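Okay, so here's just one chain, in structure tokens, the form predicted alone.
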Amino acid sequence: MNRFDFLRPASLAEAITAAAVPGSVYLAAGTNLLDLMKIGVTRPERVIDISRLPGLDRIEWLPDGGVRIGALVRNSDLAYDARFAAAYPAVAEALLSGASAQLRNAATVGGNLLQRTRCAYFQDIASACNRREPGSGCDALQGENRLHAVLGWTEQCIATHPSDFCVPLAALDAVVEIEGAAGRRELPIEALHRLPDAISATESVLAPGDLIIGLRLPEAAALAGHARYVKLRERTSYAFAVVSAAAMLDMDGDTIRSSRIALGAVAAKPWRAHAAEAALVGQRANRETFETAATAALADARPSGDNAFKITLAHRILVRALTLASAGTPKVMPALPASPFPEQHAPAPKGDLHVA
């Protein structure tokens, strides 16, 4: 690891100021950057600790029936509000099918947020790749690719995005807060990470400088009952997503009055599946209905290498998770948060997250 100069401002705009230096990076819970200094891929000047910054760790209920979550809120401590539970369960389900109780215990929304991916050419220093050196090269296009992206890929990067936490927050339209040089402003969730293009393969819109300083959920009573992720992954704990599905539903009856809809590990980001929630609309909840959703939602999906079985997988991954959430969400959480075998109901080991 190199030799770096260390700073832990008082305040938000003094941390602002320090990462205006060149080479310089925030750390918070460092649960992917330090791995990624210790291996080489990141070499930052300066380290800008932001983990005591005051007032980044509350969960704060919004007048109109939302909610804002500070940056520094661990992904553990959202997950077993029992508040939160309750109001986002498919949220939950996600940051508790994420890493290890330990990484979770540590890892902050925030940092969950801006995850390198974990491709192994992005991670080897000694591989052409793009992300970290523009203009290198992608080896993983000839290379070990099967768990690689089959939505929005291009010659530049073939890379997943790794995050569990962010597919659901793309279905809810979550609202990211941002504080830089030039700044507040608020984006989509939809609009911070990049897919790459023929020029490019940066990760997010930030700029140098610019800080997650929090997040906003919509409202979304109506979805709470009928809400679920699901993540299929190589070994049941402790691994990201081979693919993986948030379906909400606002059902009428055994009638879908409308859905929110994203896949996860097919795209450099989360993926909103936009044309299967148009499908949904008006149609009964069954399996037929589903399918074509699931279709609808992979249309333009194609293999970036040995990972055509992906699109497969990723349709019946969706078909799973509309069919759990059609038929209610738990009443507590599953044993195996997001597992694809629904039969895994037993509580939770910690804490009270009743959610019906």
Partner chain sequence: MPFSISLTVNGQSNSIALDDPRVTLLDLLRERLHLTGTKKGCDRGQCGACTVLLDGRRINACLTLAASLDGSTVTTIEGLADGTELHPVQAAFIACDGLQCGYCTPGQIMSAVGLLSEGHAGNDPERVRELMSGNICRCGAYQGITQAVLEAGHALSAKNDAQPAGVPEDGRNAA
The other form holds:
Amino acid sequence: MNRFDFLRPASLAEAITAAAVPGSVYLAAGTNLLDLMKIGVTRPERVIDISRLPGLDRIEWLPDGGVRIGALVRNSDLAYDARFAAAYPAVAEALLSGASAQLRNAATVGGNLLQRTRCAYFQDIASACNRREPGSGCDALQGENRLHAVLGWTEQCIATHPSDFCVPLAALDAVVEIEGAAGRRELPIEALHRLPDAISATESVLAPGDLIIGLRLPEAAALAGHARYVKLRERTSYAFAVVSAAAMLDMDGDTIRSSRIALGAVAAKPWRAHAAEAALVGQRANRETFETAATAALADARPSGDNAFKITLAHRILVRALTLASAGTPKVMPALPASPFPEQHAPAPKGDLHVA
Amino acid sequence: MPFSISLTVNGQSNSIALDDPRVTLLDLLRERLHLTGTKKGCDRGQCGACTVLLDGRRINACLTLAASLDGSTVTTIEGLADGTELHPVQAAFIACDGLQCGYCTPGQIMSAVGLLSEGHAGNDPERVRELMSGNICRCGAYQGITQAVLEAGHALSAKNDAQPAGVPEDGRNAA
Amino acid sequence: MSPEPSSLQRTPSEPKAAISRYGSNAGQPLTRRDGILKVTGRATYAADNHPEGMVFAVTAVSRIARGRVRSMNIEAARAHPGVIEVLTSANRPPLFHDPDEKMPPFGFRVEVLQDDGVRYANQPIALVIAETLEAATEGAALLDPQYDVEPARVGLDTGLRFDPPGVGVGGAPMTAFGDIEAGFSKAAITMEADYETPPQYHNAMEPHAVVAEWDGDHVVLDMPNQALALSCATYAAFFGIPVENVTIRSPFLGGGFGSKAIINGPQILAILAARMLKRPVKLALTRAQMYGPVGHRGQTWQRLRMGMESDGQLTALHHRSISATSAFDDFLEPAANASLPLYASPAILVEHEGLRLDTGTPGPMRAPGEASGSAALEVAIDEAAEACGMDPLEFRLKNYAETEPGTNKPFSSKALRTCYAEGAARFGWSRRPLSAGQMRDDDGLLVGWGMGTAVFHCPHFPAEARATLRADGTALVETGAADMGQGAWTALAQIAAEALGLDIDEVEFHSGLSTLPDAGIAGGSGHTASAGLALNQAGGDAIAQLSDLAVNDPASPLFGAGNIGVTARGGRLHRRDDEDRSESYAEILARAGRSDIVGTAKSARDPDVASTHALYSHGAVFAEVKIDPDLGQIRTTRLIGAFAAGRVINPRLVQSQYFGGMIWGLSFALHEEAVTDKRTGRIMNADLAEYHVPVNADVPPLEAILVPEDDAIVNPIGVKGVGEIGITGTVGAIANAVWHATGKRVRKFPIRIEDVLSA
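The structure above corresponds to the form predicted alone; please give the structure of the form predicted in complex with its partner chain next.
Then the entire complex follows, led off by the chain already shown.
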């Protein structure tokens, strides 16, 4: 890690001013930033500690039934907030499926929105990576890329966004509040992260010095009864998603009035599946409907390397998320949040197998 | 740019002069305060060996910048036993053989203490397994670890019976 | 500088655990003697040491896999505040042993900046020493090496094939019994399949570390070490000093799994830096740096062919392995040898071919050869059973080896039938449908059941020990053993206490220090047997001397019992024919005016035993997996092993060893793989986030059945080994369960989601 100046501004205004100096980064918990500094991906000249800034660690309920979450609210505090988990169960489930209990206790909401890709070529500073070093190329394209993007990628970059939290947020049209040199502004979360284009792989639309101070979720009571996040992993816990999906349904009996759907780990941003949502309006909640929606969601998918299986998996995990959501939000958080596996409490009892 | 932070470690308050802003909480504990019970397994938040309680919550000390902790309270494995009396989690780890080489053990134990105070696992082994999954044990002592957390949970709730318990009986939170 | 002996005697002010006692000595499930130190953070691992004046060393490592370092920005590193010295091939002080010369018996070539060449990614190319860890780390990062790159040889296509002179540690590359082609021509049914196992890295939780402190020509090394005496000799040779000038303190190893039994380059460089700077130096590798210079399990490509009569009787068994090693040294997974000891075939051929790749040199990793070979063999056996339409257990019983195949030597003991029977009964194996894809659970998950046979040989290393009976009737026992988690602090003390007829609390045990008698190597699952036998015999020697004093002393109630003999129990000698006539050790010593009696032993295996008997531990592992039919995610839901490994010294610790091995088997089957970029030869998941080892949630409730086995032949204490056998059998059991659930036969490990995905 390089030497840097460490600044601890007392107010938001001081922080924004301090960060106007080039080479500055904000430090909240540091669970992603410090890691990137240790492996040399980020070498800031100034680290501006915002972790103690007042007023950014609150969950506030808004008069319209929505919620405002301060950027410094810890992932676990949000997930275990009873009112929040009841109102936005898929968000809570996504949060609890991410990282480990220790990391969730530290990591902040704002940091989660801005966590950087896990692409091995991004993390390996000896590799070419347009995202780390614009114009250097993309070594992932011809490299070990079985877990890379299947949607929205270009030859510039085939990395995926690693966040679980951001997937249901994208589905829910979360709004990101940003404070910067030019004052305060807001962005829909779909506009926060950028997909690579033909010439670059810029990650977010934030300008240097911009600070996420909070996040708003609109009221979503109609969806709370049928909301799930499902995540496929290569081990049962403490692993990034191979693919994931958030599905929330507003049901009228067994008919879907409307839905909110997003996919994770398939693209450089959490992937809102508008086409799938459109395909579900007014349809009966059944397997065929869900298959149709998943087909719509992945119509543009194409492998970026050795990863065609991810398209199949993304399709299937979306069908699964819809199926589980239509069955209703569980009354208690599953023991293995977002896992396709039901919890296991004891060695399998003798009578539980159906032998054909 | 030397500056100092005040940090309470295992009940003792310290004023620590930091000559280098790069020092993580883990390296501060190990190399400067010589509290070496907390272990470095990966230094990247990927194994849990460095788990300590920061202001009562379990976190990875390796991904925490010491400079940002002014005024905080840290509890490490060295601060867990009450004099000659082992903490129930420590005793349970021995009784259940929840350790082999012992290197991940301080992190496992601090994580278990954090888990029990968080109160989301109840007496459900599957929840314990999930919520202990941030602590890798390469020797494979997981079965003993899970058992130890459950037994320590029983011991602690028996101890705290007089007080209202923070742990829901079935260990589940409303979703 | 006098190194403190390592001991686990506790002072009265220290915490005591409220732990139930189950008796005292061998055979009892005592909790770990080092438990309190480990749960309070007071067990001292190498990197926990901090001698006065210590500085920090960090290695800079190569990012290419083959070529040379053209230049480095030494000035930038030196200019970084706190940096003291930068060692490169240009200024590295001389060593007294050529690092490219292998040192027998277990020496490996090491990379210690002998030139600017690069042989693999993550090879040390410089060592930066600084006043703080932060400065040394950044100094290494500032070196910004430039390379002349040569193409990396990665995988079967680009590696160089060769016929190896040996495999594993001195094993034969080829062994043949019977006429293999005749066996195949006789066969009514044949199977043939190819299997692949990936490179795997030990990843002990404790990264390799050393704290080196010189005093003139003497050096004290705090380092995790599985082979103290051997390492002292090696370091002495490298530094040109007498072996007695090297002291290694290794009271606790944070896991070893084979990787801490061999000498590696980075530690040598740190020791060299300490000598050069005349200051103690600490070096701890980063997690990423452990993917290179400290050994790994080499990749294999295996082919199995079997011929069977129509009733399933094997007629031929052919196992061939291409085993990868580095471009500059040899350690080949003796994978095919896994097919030698287990199944009774009249013709067996096992053979190995070598493959040179631009990687660090592989080394022994928990069950080297046995693990990767068993993975392939046990799946092949399942396939053979399927081809014969037989239940896999029935097939194994049909081909049960009553004597060692090929040699026809009797087994010193072999309770494998009991393992099969007890494991199968506990698992409910008889309810298993023969064909695949037949079972689902209430949640609609695919369910599969599989099994594998576990087997591991019983090596025995020469070892020494000392047992001192003291005037107060207590004892001090000493041997330089290594506890890397298997429980040597506890189990060896139990053996010593038993030999001395004392309660374990009366026995002070010193270990983990190279100045103590040589306990041999903690490897090959042979440490308890090897060091244990030395302790047993040293204790026996002390008791024999004590008994001599008593039976020859007319004042003793034991006078004249010489021919009848005495037994040692509870700190007293008793007449064998009259238990009431006894005398305490303290009384005997006091009357003889002795302050102590010192028993010693140098023990080794009786060579006749190995030439007349086959020596193996055995077991059977049964696995249940559940697989999401649409998504392919796999979870092991039950794992039951039944093992017979001679005498059990401490069932609690033995169970933990079996569990650990079974979890390694699960990891081999479903998780572990180092992924190498084929263009650069760099490992792209050299960490613990993407190199997956199981987490707690991956591990189902485990059961290990300890099948009793009396073995008076294998060694005088009847102990076999338990540390590695759990991996064998388990890999195959899980892979076979995956087949049984899905009908998909995956022959490349680890088994991945896409391998089992339905169309």
